[in-house]
Amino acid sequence: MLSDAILILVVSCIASAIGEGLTWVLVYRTERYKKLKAEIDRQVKKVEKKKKDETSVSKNKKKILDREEGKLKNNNRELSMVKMKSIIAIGVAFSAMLSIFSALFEGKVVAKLPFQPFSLFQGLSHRNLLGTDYTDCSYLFLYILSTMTIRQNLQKALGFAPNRASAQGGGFFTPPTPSK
């Protein structure tokens, strides 16, 4: 059981590593990302500093403040429609890699969890397994956990993660804001 864990884990660093180098490839080296990523980057900047500067709310720097804010969302939503050929390229590789092994572990536990999960979370962590303790861990379980810790983990140490005051700035799906 441990064995097949540790397996588990090295297959999701290496699928982590090899995702994120096809993002690179895709999208971080090409000119339209570092472009947008530095407009983005600027109208954060811009933003933040209206926002201080607003001591007296008059219409005009508040109509101002809203355009920077509606360019700031816009080129969000461009950066992501960048990502996204990236994001299915990637969720190409994955489905592939999941398919592969979930072949190879099937009914197999894989390691055994300190904790029941929510019911539902237990479709998915006792997948294909057989018996009612739901302790045991499947494959899938703990290969999606630990590619989604260890990617998020990649992308912030190699510098590719997105700002706070960027994300925050609105994406693809993010709904409009209701006017006043």
Second form
Amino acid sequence: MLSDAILILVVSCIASAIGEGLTWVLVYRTERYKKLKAEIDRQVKKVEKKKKDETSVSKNKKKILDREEGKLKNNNRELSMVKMKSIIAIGVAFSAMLSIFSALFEGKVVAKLPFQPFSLFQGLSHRNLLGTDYTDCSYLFLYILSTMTIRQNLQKALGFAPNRASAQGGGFFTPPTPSK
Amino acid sequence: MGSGLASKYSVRWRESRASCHVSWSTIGLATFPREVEMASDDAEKIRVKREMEDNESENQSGSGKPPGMETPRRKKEEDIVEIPVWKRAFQRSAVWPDKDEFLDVIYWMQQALALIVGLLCGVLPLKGFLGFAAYGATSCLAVFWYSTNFQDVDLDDTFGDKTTVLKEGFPSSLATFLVTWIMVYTALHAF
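Same protein, different condition: the form predicted on its own was shown, now please give the form predicted together with the partner chain.
Once more the chain from above appears, this time first in line as the rest of the complex follows.
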């Protein structure tokens, strides 16, 4: 049982590495991404600084601040469009790994959970497993958990993680604000 | 027509002068009287721009960093910043000019903590809700102790609220904790 769990962990490392590698090739290396990222970082700093000295906000500064934020949102939107390619690449890598796993580990107990998952997660952790002992863990649950961990840490370590302010600034789904 | 031409040239000259402010003062040729009244609205635009630049430069020399951190003026800060982030992470009440850096330190601390607590819970073994409670308690206590006592960062001033530090990297540190806990538990107690 343990060897299966370790295998899943290793394979999810590989899948994350492939995903990040693909993203690097498709997106992070391109000029457009670098230019956009630099611009966004600068704008985020500027907007944050302007927001901070809220006290002396004259009419003009408010207008300039809004325009800056509008530009920032548009850049964010564009950045997520550029990243769309990488999201697709990672999706493909993730589901390819998943199909390999389901062939290998279908119906096998891969790990023992030291806790009883909520009913919400039972569908995940007890997927296609026989019996009703819900502390049995299927490959899917472990794979998703380890991918979550490894990918985020990998992105953070390689510096690909989006910086915090722009991440909250609304990404792909916010409608483009017309820059005045 | 002449005056229009003159004002146009002086506008362009003034704009270039506004941008290369330093070079003029160093050469000491700042003979052009700054307050020459110009009728056209260009003057208005330039004054607004000048006012913003003055504000920004005043702002920089004043307290360029979030007010919450009482640290020396910006000039002295530049030579302190040379210390790499991970060294400053272990320094008592270090200087944090950029709050993102501080959040990165918190993020990696959360990850390390999740790993350690996961290991402990797996070895003991802690089961069920106890494990989650142990992880939740230690991560909250550690983050608060680290940021307020060890680093003297005033959470409310720098981040606006206390929970930003807690939420930093939360989903992935929980996942790290769970994976470690499950793996160690399976390895030691599953047979």
